[in-house]
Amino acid sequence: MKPTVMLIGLGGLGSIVLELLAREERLGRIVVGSRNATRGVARCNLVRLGAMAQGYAPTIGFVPLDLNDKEAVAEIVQREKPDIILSTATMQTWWLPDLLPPEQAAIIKSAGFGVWLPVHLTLTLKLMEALREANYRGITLTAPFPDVVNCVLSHLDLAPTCGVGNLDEIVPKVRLLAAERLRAPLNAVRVLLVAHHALEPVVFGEPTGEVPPYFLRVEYGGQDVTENIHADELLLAPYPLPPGPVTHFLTAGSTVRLMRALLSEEGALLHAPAPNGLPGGYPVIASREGVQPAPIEGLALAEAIVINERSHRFDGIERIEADGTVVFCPEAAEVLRVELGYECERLTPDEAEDRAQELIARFQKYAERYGVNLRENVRREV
């Protein structure tokens, strides 16, 4: 029997993932869950017809699903019995600060991405609580800020299998540039990278200060060529990407590749954030058995974890405590206090929803002061 995938969330990223999944012939059913049934059914119909126009025949079903109703989510999961669950659901999409005037956008983003943790943690926490209630034993993948969200959840014994995107979006750039420098085919080049979400804006932007720590090895024909090709230069070489939701195509491609590996017997060496709740991203072995960090010659897993824990501060997070409480860097918290009137130096998981609602409301008012209607822009994206 072909596997069943459940996709939760039909925003910008979820919609693109659905398009790609509809063209995966090894899948059985695709079950789509979202709060807005009218829009959800229409989107599923469009995806089905689009895939058929290209010669595919996907089986796609829609179920109304609200992560705020944990009992209902548990019942749906028990009924549908998915092999893989992918959640892209978050309370606020990541790219909204880019809509501000450049000066204000730069100020807000200087706090780091971590200050938005409440809006990304809340729904994933509710999902994992519902899956525990459903006694779900399948694979769970999450998109919203997994490098930190899933690490927090691991302290509550609620860690998803792993996250998607982030680190794995950097690796293709390094492989491509390394292959060009070596004048070698792509399939002869292997990259092993340990890095945090905080490195991605540096890799695809302009490094202007301290670079988050990372570990990088490039192999060609089974030999370590990292120093010979100056791989660190390739990692940080200019490689501009368009801003905003158009980059969801990159994340979606990475996500579907990971899902293919998770549905295969043989598995594959890939990269993924937060395997089993670890901080940051790692090379992983992904197969039907799940996701495990891949061994790296010369780098113990404990050393890799330290690299990513040290990287938290580049996203504005000082540390994550044993009970899942997140302590923000003082300078990051100060940016939101001054700009938004939002004061949050520490965040416990149980207060994430209240803090998320407050942060969203304050940010919307802040944007309105500069002539930006965030609600309208979100409606256009989805």
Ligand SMILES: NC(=O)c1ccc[n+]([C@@H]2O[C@H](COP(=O)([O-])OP(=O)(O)OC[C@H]3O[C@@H](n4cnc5c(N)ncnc54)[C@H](OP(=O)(O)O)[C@@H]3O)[C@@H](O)[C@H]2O)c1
Contents of the next structure:
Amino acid sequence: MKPTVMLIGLGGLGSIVLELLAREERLGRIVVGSRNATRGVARCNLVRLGAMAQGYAPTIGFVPLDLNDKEAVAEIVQREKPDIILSTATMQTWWLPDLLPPEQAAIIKSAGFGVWLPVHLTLTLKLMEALREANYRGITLTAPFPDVVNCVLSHLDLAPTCGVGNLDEIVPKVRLLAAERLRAPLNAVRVLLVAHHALEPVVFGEPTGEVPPYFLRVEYGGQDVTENIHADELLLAPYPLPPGPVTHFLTAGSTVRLMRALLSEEGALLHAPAPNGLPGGYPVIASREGVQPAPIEGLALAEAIVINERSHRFDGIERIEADGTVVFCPEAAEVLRVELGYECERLTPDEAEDRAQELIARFQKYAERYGVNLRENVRREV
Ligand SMILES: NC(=O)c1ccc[n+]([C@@H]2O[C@H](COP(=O)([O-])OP(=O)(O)OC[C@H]3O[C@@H](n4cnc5c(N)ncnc54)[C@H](OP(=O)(O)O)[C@@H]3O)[C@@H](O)[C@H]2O)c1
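Structure of the form predicted together with the named molecule, given the form predicted alone:
First the chain shown before, then all remaining chains and molecules of the complex.
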């Protein structure tokens, strides 16, 4: 029987992932769950017709689903029996600071992405609690800030299988530039990268000081050519991308390829953030068995983990403690205290929802002060 995929969250990223999944012939049913049924059904209809117009025949169904109702989510999962669940649900999307006037956007973004943790953690935590209740044993992939969110969840024994995107959005850039420098076909070039979410803005050209730590190895025809081709230069070479939600095509492409590997007999060596809740991202072997960090010549897994733990602070996170409490870097917390009046130096998972609501409300007020209506803008974009 062909596998069933359940997609939770049909916003900017979820909608693009759905477009790509609808063109995957190896899939059986796609079940889409989101709160807004009117918008969700219409979107599923559009995707179905678009795929059919292109010659595919996907089976797509919509179920109203609110992650705040864990019992109902558990029931839906037990009924639909998905082989893979992908959640893109979040309380607030990631690109909103870009809507502010440039000066305020730069100030808010200087805090790093980590300060937004509560808005990305809350619904993934609820999902994983619901899946535990449902005794779900399939694969769970998550999009919201997995490099940190899934690591926090691992301390509560609730880690998803892995995250999607992030470092796997960097790998194609390095592979392409390496193949060009080597004048080699793409498929002869292999990239192995250990890197955190915090490296991505640097790689795609946001101004920064220190570069977060990472490990990069490039192989050509099985030989290590990292030094010969100056791979570090390639990683940081200018490669501008348009800002904002159009980059979801990149994330979605990476997500669908990961799903293919997870549904295949043979599996594949890919990259993914947070395999089994590890911090940051790694090369992984993805197969029906799940996801495991791939062995890397010259780098032990423990060393790779240290690289990613040291990278947290480039996203404004000082450390994650054994009980899942997150300690923010003082300078990051200070930016939000001064700008938004939001004070949060430590976050325990159980207070994530309250802090998320407060942060969203304060950010909306802040944006209004600068003439930006966040709700209106998001409605228009998605
Ligand atoms: N890993 C990566 O590489 C990567 C790349 C891009 C984005 N992201 C992350 O992916 C996440 C989604 O981004 P986005 O731009 O798609 O955000 P978005 O447009 O705001 O979509 C989020 C979706 O979550 C749903 N949602 C909200 N509350 C819900 C609830 N209680 N139950 C069920 N669904 C709920 C919303 O749909 P309803 O209102 O209909 O429920 C909404 O469509 C963010 O965390 C973002 O940072 C990750």
